[in-house]
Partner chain sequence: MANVTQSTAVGTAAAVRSEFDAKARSQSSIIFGRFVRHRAAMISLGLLLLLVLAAFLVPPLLPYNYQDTSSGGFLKPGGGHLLGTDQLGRDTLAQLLRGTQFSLAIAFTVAISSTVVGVVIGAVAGYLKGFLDNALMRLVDLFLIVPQIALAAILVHAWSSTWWVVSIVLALFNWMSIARITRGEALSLSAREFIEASRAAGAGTWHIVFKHLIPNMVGTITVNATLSVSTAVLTEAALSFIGLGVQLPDTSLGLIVNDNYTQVLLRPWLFWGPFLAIVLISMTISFIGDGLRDAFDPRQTKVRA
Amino acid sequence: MFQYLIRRLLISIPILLIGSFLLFLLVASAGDPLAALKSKPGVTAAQIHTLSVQLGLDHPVLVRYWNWLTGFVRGDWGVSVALGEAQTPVIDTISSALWITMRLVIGAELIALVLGISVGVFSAVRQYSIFDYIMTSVAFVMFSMPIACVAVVIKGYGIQFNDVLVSLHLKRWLTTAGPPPGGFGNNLGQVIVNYTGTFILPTISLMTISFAAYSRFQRASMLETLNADYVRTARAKGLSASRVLFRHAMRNALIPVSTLFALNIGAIIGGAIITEHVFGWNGMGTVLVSAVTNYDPPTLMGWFAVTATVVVVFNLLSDLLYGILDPRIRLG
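Show the structure of the chain whose sequence appears above, on its own, in the form predicted in complex with its partner chain.
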């Protein structure tokens, strides 16, 4: 297992290096970081030249990549070149955005996982029941919905719900435009109310697609274990129904879903782009959209490097998890 881990880590490093180099080329060729400055009236050629030397744009791309890479490893990720961003260090932007996104994504994924597993197990145990048919259709519809529209609808109804609260002379509860700037309040009750009000809508919108995937996966793997020989043996030797269900069938049926969960955390950062855009969260998605529209190479590179690392790490975790959970699989 340890050897396997080391080998996988050693394979990930060149992949990340080559990947980051290709991304660097891609980002470098995608635009001119000084275009916005050049189009401003009253900027002289000398000023532009000074800035391009300052940003190292006069070097060939290989040298620039090497400088970026050595800086990145040391924690110096460069400063934003977008106008209005006033040279914010990229590492600050990205780390605060990553924290916001991860807080949202991990909560949503965990709730989706628990709900998905419960629904999947129940659908498998009561296969072809009304519940099973309803959940199958629900999952199908959820798979087919664009997450943007789901988020917009949820936000719309959230606003309406707030209006109802206001008309009843209560305070607004749901936040539809980003987390509150001043923290969540002082006493515990206030914190709980603000926290749930802030998180509930984006969480629901992020959950839908993951929930559909988890419930379908869990149902399929549960059906497989329920028909397995060892479950029949367990029943035959007189174990209680719940013991067979939870200790024998479900434990083994959890293996595929748990690996899917680890894979999903890495992938969902892409999905969170839309949800953050709709709900106005300053997470990774918002950072990406503004870095692309303002063409800000240092921020883009920081974004890609962090996302790629997260994806690679979670893929590795998912493989390791599989080896730990399933004794039939020997990693080595």
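Can I have the other form now, the form predicted on its own, not the form predicted in complex with its partner chain?
Only one chain is given; partner chains and other molecules are left out.
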């Protein structure tokens, strides 16, 4: 497995290089990052030239890409040039935003995986039951709803729930406009209450579509596995129903879901862009929207590079999970 890990890492490097170069070309051809500064009255051509040299805009695209790449590897991701003015280092902006977003994404994905796998297995075991029909309908409804609508609806219910708490002379619990400015509290009880109240609404918004996908894939995979010859053989040998279900059928049925999990990371990061905007979170979504609106190439490249790396890492973890779920798969 170690050899396989090294080989996949070596393959991932040229993939990231090619992807980053294509993205750099797109970002570089999208416009002039100093356009806003040039339109300001009183700004001289000498000032524009000086800032252009400082940002490396006077070099050809290939040279600029090489300078960005070597700086990115060293941890120098440049500074924000929003509105034509040098601002905060990109690495600081991306680091703080990534921590916020990954807390939402990982929490939503873990909940969606647990619920989706559980519902999918039970629906397969109780095929065509009332529960199966209900969860199938729920999954199709979740599939058909855009993430923006889901987030707005859930936020509305959260506000109504807070109003009910206030009417009962209780404090508001659910946060609908970003994390609390004063932190999550000093003692453990306050931290738990404030933390769950802050994350529950955006997490539910992000996990709905993922839950629908995981439950449907798990159901289909489980049905195929339950009808496999080795499962029939295990039943014929007199093994208990739980042992057949969890040791033989469910383990192999998880392989397609693990693939979907890796592919879904990129989609859920995209969904986080909308969810963070609805709930007022200053995460990766907010950074991307701000960078696109103000045309900030260093921030855009940092965002794309980090997101691409996260997707590649999760795909690698998915491949490694194959060998754990099915020993017949050789990764060496």
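Numbering follows the first chain given and starts at 1. The model shown is predicted, which means the values in this text are computed figures rather than measured ones. Rigid core here is just the name for the largest C-alpha set that superposes within 1.5 Å across the two forms.
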Exercise. How many Å does the Cα of Arg8 travel between the two forms when the structures are matched on their rigid core?
Worked result: 2.4
